[in-house]
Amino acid sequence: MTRPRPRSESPATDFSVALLDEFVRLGVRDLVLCPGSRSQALALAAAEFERLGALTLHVRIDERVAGFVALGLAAESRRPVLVVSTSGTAVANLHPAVLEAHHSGVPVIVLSADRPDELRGIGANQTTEQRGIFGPQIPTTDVPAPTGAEREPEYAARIARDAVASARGAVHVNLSFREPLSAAITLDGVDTEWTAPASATPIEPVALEPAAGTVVVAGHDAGDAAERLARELGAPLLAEVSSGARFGPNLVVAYRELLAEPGFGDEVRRAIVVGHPTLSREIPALLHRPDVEVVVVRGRTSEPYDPGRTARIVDAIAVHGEPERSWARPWVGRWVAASRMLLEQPSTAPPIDASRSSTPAEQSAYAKHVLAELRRPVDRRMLVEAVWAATWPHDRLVLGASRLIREADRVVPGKRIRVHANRGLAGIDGTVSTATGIDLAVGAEREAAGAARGVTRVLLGDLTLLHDQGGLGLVPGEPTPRLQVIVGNDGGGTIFDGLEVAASADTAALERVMLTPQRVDLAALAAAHGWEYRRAATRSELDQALTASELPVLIEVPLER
């Protein structure tokens, strides 16, 4: 039921009023807005449920970077968070996130503002066609312009309770809105009383018993049910290092080579897909195979991830039975065992024994071995080893969409820690705008728990980087995020060295239209939005650089291309 209000000279304002009072009811907690007239009462509203601390409010100047900063928010603390913007080419600005939302089942809610329909059609500045602006994929709902009218109040109340009902990825409410187009408003209070919303029908499991030559297969945001199903099922763990099944005694981190390799991959009989694997073009090639049965659990993606479409998708699994020792052990271990073997280097460690000699020559000999190995420049699997060792439980790893993904996911051991990546449409956008988004959720967590913060550490590329500069802004008057942005910086996307094309374009212009080399000075850059910036080229200089307490840190690690 909504609250009653006085009314103000807006009926603008009055129903946006009434909106955020049933979005804050349903749960809703976070609001991120960019400057414009039309969405003023939008805006202006927000504010005030803010002084009256009902809800959040992240400003940024750049819609692009609100979207993701909303989209890191609602990723991490598994509520929709509400985007605000104007009309006209701000609305379009918003459509990066938007997409990877839906693509990754993130609850992100925009709330445009947009001229009425007599502005509309005749050439009206600042006016475009914003209804399904987003696609047909994308729940839309387009509401008239309000005049003041008795139940208006019940009718902005049932929006915010459809758009919160649909929200399992990004929804989109259009709000037509009248001059005048804002009023003076001072609220006296805000029913904050959260009632979390009826459970759905209960989800009938699907029964399976386990079988030899099972795989489970841990793509993104799997979860830590994908471990425990792999280890029901006596089956190998193939997981992404984004899946949040990334640790366990099934798992196997060279999955990759081993599913091309005789004795392993040929003797998969079935595979179960839990996420979204976006990681190698192993995993999709198994699920191709017309001797492999696939089964996929659904999860809050848009689309099951069914490559071959032959697989057989279920709500969720119920494991019947016991995996049989005479087959379960010698299967899952010999996967096991291998993966360790391949991962396997050789150990530039000198002797232990030579720490503790007497005699001058090993101790010094001893000690060069020591700084030579701290001068080491570092390479990417140095990088990725770096960042994940640093990396604990009550911290936040954010990976972007670059070679140093996929590397981590060739060579980093299981772990049990908070991995996030966009890799609903694995886009270079706005990951530093996610992962502040990231930060802020977890920060906002732990002051009310009043427990001890961590690091939101994030890896990318130089492209990735440069594509969402403006999110590294620090906004006055809100929290300073705890990130350490760490670079490798090979000059450009040398991604495209690894692909086909590689071999068949022309060098001159893979160097030009694919590489696209760049020349940024990334000091300058974390200094001009007044970050501290590191520049990490060895071994040292990149543990002490992990270490340091001056945050939010911009880390430059330069990488042979």
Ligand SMILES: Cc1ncc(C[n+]2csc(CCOP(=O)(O)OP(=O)(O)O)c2C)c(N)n1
Second form
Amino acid sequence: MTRPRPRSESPATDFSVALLDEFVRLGVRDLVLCPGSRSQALALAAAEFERLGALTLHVRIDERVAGFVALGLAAESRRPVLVVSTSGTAVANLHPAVLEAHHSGVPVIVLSADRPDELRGIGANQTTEQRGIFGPQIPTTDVPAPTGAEREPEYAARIARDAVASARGAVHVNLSFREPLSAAITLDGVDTEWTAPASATPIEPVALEPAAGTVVVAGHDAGDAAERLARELGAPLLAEVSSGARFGPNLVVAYRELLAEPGFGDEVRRAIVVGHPTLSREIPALLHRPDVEVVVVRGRTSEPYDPGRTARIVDAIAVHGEPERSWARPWVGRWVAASRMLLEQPSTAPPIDASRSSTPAEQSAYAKHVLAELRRPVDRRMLVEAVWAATWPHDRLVLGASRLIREADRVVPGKRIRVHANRGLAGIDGTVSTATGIDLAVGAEREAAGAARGVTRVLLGDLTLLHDQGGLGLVPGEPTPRLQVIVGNDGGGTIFDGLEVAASADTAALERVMLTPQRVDLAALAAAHGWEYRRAATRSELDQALTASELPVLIEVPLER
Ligand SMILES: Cc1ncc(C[n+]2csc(CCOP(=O)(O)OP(=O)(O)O)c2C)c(N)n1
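And the form predicted together with this ligand, for comparison with the form predicted on its own?
Below: every chain and molecule of the assembly, starting with the one above.
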């Protein structure tokens, strides 16, 4: 039921209020907006909803940033988040985040303001074709300019209901507004009671029986159900670092190496895929094999992951029966033990006995050893392991689309922490902004629960950071995010050094068009935005920086190319 409201002087404002009334009633709690004239009715109505405690408003200057902040809020809270923009290029700047939301199944609802019909197609200022602006995958609901007709609030409520119902990813609602573009309003209250809607269609799980030769592949956002599935099936768990299933007794970290190893990869006969694997070449190669039966569990993403185009796509799996110990123990045990062996590093720790030695020579040798260890320059493996070790369940970890996410995927051990990454399209854009949204969502939830706050750590390369410099902006009046942005600075996009092309192309050309070198002064960048700055070149500097309390902080870690 729409809450009856007295009418104002502006149909645009009345429509905006009715729309937000229904969004709030349906459980929407966050709205991100950027300034603009055509969108003023929505923006001012949103401010009024915030005054009444019904919505949290997040104001940003740049729509590209705003889109990713909304994405982060929605990815963490798993509730639809609204983004309001004015007309013209403002809407287009939301496109990267909208595409990521679409491909990763994160509910982001764009409310773009537009000119009414009579001002379209005549060269009116700041007016373009906004219907279909995000492409055929994200159709537009085009809403004509409100006129003040009696049933408009009901119509607005229906628009909101349809948007929430279809928000399995990005949704676009384009709203035309005519003058007067807004009127002053004071609302007397907002109905926020909300019960989570029951799942519309009950999911019918497909029965599978445990069988030797099965592996579970947990790609991005697979969730902890993938870990349980691996145990129930007696299967090694090949879980990517942002899968949400990187833990448990069946976890195989060194899955890349083992898939290529006789006695392991060649003995796989069935692969169950959950989530969206994107971090290795070995997984798609496995799923292409004619001797491997592939079952893909449909997830939040718009397209199920099926590189071989032969997979059986299912909504859910129910395991019937238990794995027989006679084959399950050796099958899983072999993978898990071999993975552990492959990851073991020769110990660099000083012999513990030496610390207790009474001979000065041995003691001094010990001290030198400790010092050398602490002064060891940070390399990629040390960096990802230190960040992983510093992160706990009340923290969040956000991994950019640089080399470091792949390094983490190769080496970090099982740990039940929440890891985010924009793997829908694996863009290097919007990473700091996404992390900001994630942090704001965690903050709101933990504050409501009276729980202690952790930090949101972002681990990325230098180009990925520089791509989203706007995301570092701290807007006065907005909450300061508890961010630790850790940038592995190797002077450009060195991920391309690992491609085949690096062996054949002209080195200078490769440097110019792929590495794209940069020499930005990151200390000055941090200072410009009012962030703390630390440089961590050694193990001890890194450990200190990761436990430092001033936030937000930019930690620069110089890395060898
Ligand atoms: C928006 C966008 N543009 C371009 C790319 C292609 N791309 C992938 S990784 C990368 C370079 C990343 O560089 P950096 O963050 O410094 O990490 P490094 O390669 O040094 O580990 C680029 C340009 C992309 N994924 N997304």
